[in-house]
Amino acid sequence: MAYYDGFLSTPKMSLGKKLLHMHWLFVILLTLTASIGFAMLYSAAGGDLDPWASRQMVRFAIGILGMLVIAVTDIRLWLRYAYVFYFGVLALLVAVEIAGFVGMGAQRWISLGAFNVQPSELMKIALVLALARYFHGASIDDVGRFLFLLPPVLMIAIPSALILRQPDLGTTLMLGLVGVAMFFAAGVRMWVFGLGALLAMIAAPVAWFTLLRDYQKQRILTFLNPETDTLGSGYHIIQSKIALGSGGMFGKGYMLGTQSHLNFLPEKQTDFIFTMLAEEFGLVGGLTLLFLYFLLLMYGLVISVSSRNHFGRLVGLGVTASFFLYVFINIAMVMGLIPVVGVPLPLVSYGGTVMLTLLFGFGLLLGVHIHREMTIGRRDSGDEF
């Protein structure tokens, strides 16, 4: 048996045979779902594709093409580079706490010349990689033990404590619940999130009197009863409620909905995009996008359980399992099923970051699928890192 660089080595693909053996359907499906956000960008406008319809779709077509380059690139190499590029956009959160720009009250970017990076965004990749890198090599027996899991769980707390400190409640919410998707992919026993839910329930109050801001406090208590405020926090969601519902089954008609063209709906461009598309097409339109997410996480279930090696199975369920985290918590936020905490609408709501994001998974989920059949060799079967 042959090895290459610790790896077990397996024939060579050309760029033709990777090509070929691309998810095109999976593009396509990429590609409709972010068209109906350059339509609702394009209404949110006014009918006008300045100024975020034209940014978002020269992002996304860029975006693609880098979506592509990555699914080609040889798996093991992420496989390799995962700590490398975990440490660096970790580098670069601590570098938005010393020299970050401050952006809608919060501060979340740094600048790198000729653009700006929201390091957060790239974290929910980059913890992905590590985690599948570090559980990749880890046996049945290493999973059960606890010193075992300590430092995945650093891996998780330390950027979720920097990203907090933005403030960031959304994007740290979200990394803590990647995080445990990822464990539960790798097998680890169920006492632990049993253990992990009991410490969660106890540092809760701790973390209400210490570690929320006035701000988030009062957005979970406008979650509970909007009413108590109309005018005040609990106006967006009053207002997203009102263009949900005045919607009906088919909407007001393209461009027509009176909430997001008067104004009364805030954010219209980014958190609360879905509640405009449900005012302009109704149930029906709200149902189609819903079906496309559906079908989207669906395949990427079946890349991520088609694969041969632990390693892609692993980035291919934390991708998938960070994507669907962004759908349902949008989704139920602007339906004031859960407090609202600055989500964005994967591919739909404006954003630079967040799309080049989920483009960048999207591309691991791809090179997941076009490796599938690539066996590596992990440290329980004798192979070495």
The other form holds:
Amino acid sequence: MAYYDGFLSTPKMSLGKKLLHMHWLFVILLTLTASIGFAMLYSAAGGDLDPWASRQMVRFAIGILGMLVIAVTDIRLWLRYAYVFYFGVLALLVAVEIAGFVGMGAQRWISLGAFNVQPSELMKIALVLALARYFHGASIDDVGRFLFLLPPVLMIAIPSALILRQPDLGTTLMLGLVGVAMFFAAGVRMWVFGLGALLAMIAAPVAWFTLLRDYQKQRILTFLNPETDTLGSGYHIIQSKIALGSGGMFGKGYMLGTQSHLNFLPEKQTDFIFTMLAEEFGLVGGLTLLFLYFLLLMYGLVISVSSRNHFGRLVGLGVTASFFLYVFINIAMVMGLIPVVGVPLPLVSYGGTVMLTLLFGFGLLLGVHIHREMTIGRRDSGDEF
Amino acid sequence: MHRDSERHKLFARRALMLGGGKAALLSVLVGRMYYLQVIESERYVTLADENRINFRLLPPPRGRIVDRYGRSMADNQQNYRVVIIPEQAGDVEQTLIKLSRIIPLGSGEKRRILREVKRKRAFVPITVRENLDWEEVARIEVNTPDLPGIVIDVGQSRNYVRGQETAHVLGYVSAVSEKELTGDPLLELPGFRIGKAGVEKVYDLALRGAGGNSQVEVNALGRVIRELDRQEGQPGNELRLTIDLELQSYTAERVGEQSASVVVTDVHTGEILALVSSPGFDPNAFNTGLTQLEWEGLTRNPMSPLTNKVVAGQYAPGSTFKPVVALAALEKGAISPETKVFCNGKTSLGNAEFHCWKKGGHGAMDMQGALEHSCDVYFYEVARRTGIERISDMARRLGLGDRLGLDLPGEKKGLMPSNTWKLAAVGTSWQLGETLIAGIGQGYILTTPLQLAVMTARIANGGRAVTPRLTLDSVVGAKVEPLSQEEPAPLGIPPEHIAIVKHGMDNVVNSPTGTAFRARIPTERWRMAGKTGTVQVRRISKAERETGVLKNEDLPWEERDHALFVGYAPADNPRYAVSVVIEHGGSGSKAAAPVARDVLRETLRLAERNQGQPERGEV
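Can you return the structure of this protein in the form predicted in complex with the partner chain rather than the form predicted alone?
Below is the entire complex, every chain and molecule, led by the chain shown above.
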């Protein structure tokens, strides 16, 4: 097949063909991972579908359907509306600044009629799409130019600053890191990253005194020395480590985790659900889930690399990177490797918006897979849709 | 189109690098999991168990104390108290401030609690206040959500059925002081009480029992989810005393408000049937803690209500000592019972004059008569002939001059002087005049009311070394076993000598000329024998003797004579001995003998009535 810049070379695929090209194994792995979550939520409720497991199942079912719809949507449509979507979400973010209400001590939610949305979650997708579109249209030489990088840096920085103000350190961190990963994959020169690291080092103390809220600083300080505050912030980390460690090799048995069920473990249905899994199923249980994540990440990488269009590659990589960050930050956090930043465990933790965002992302990833043979010109912006 | 292929290659390279980075970071997670769940697992298992498992000590109920017929003397009652568990309270001070808005709490109490919080382990509950009434309990319960670590606890408090009447026998229990901590975790329990006086103290281990424990699973808030294991403690042993509670009460009532000691003992077994030291105190008050004022009232009272005078009061025996002198003289052969000594009211030795209590004298007196009339001159002479060493020896055999080993704390030795004692204690050698004074039970000699009762019992039972005791069983440490009753050993006093002295003591009470005739028991089968004693507390000067000795009633209380009486009944077949000491009571015959009579008569009446009642091993 020949490549033509700016030329739509592949005709529209039929729906049936798209479904045939669907990465069904990936969907099965997703469902398996989510099922582990259902089981843990059932246990967290003390052996009850209420209040978490049943709702999570419904969300997952709806989310999977949405994911499939997104996957079969022509990828060029996403290319075309990437910026529109990005600015729409950015507008929502500004809206939360004005109209959002406070949940868990932070302004994160916006009410859209019947349900509440966290624009910061949607921004993860929007940013991936926007950056993918930007770099899709960039030649290697463009990427080498310093000024060319200014718009995407702003694309990351503006929502990051808004989210940090909410304040939501975890999401800010993820946005930044996803951005960096996409810059890296897009081929930005290594020295730029060196410079960035240097700037970050200079910015860190400034951020400490200006941007970070007291509780965020406290979390970082507590992380550095959790034993100093056994009943305050350090309590979460210590109890989580106790729960994990006492799980041992094979765990205490399903629904028999003492730390979780006697409430020594905080937030066991959300951020600390991995701890509960590891307490009840031990190292074996933890590694099983980690292996599932590893498989999903591997497939994500393979899907990204095997796409014939740059937009798809970057979207796939961005989604995968974001997914990885969820996994890593959450698990490292519950094991006391990094400060408590409030990032849920993807597909497993209880929570609607995160589940929908993730499946949205996986929908895009599967779309990349389905449309892997499609080539899209550098200057093509999908305007024919 | 190799621009795109170039881009693709760069992308693939970078994506693989990122993938490698992710894999490396995931390996870090795996390593960390391995470290926590395998290498450090054991430590965390322990920590998890420490989190969820609490040990709770279960205090054993303190053993009851009953009298010889099984009537309750001391038992336990429910008592509501509020405790604070520092571990759960977090900020103890803040919690106490909140609590003090609900129930009154003094600043002194707060300080005590904070001090205890520092001293004890964080999970040990500390008593904030005891004996809460219903309203206070309700107020605290309603506010529990705002009072972390505050718990209402149902405890048991000691109840002394007859209160003051049995105070000096039973003693009392009170909170454990820091000095008394032995490492027994029971003692660290809030509100735990140990015996501080009386048999409560002596038999504390037997009454205490052994603590049980309960292992409970608690959640993060400290709420008990379930009990994992429970080991019941051993309740304290029931302690059966030799006391006849009815007699004890009667005696206490009979003595009334006087500063006095009365003790009744079985002459064959040494069992104490009644033991009253007056005034007493309310042992129940010690349970809840005395106020400063109450405590000062007890310690500053000149009648020293906190002292058990039966065992710790030391008095010159006065004329109640004369039977001892008589027995010593007979044993030495210093005088025959028929030999008469002429009493003209005084005798002299060198320059010193020794007066008989009866001005003008008794005339010619033999031993019987001298006992009956309590003639001092006769006993001066007999003592002079017998010598202090023989008198002292007889007195010791009869139980004077040393501890008898009664199971009450604070027993005093008394004092039986001798030449060697005086050299050691005073530094000068014994003077003959001192022997004369000893002959009428004055001078250096000191005895306790208990010793006097035992002395009387040993004479009454025909010269056997009966020893006093308060329990029906043998109690050693925490063990209670049936007592093996042994016949008390003979003291080597010839029965005919005993008979002479007993006859004399019979006449003291029952001869119309005896010093205690007015205090006799008219019922023939209960006839009492005994000996009066009146002990000077102050020295009577020569000038005073000449102008006429002041009447006792005209003296201030603390200068009046002590009134003593020792006796036994029935005179023909003795079963019970009594000693009565009334501090500053006046004369033995007028003040002490009637008390002794009433108590002995009641003893015999009750003994007859209760014959066939369960006693000892039978319940």
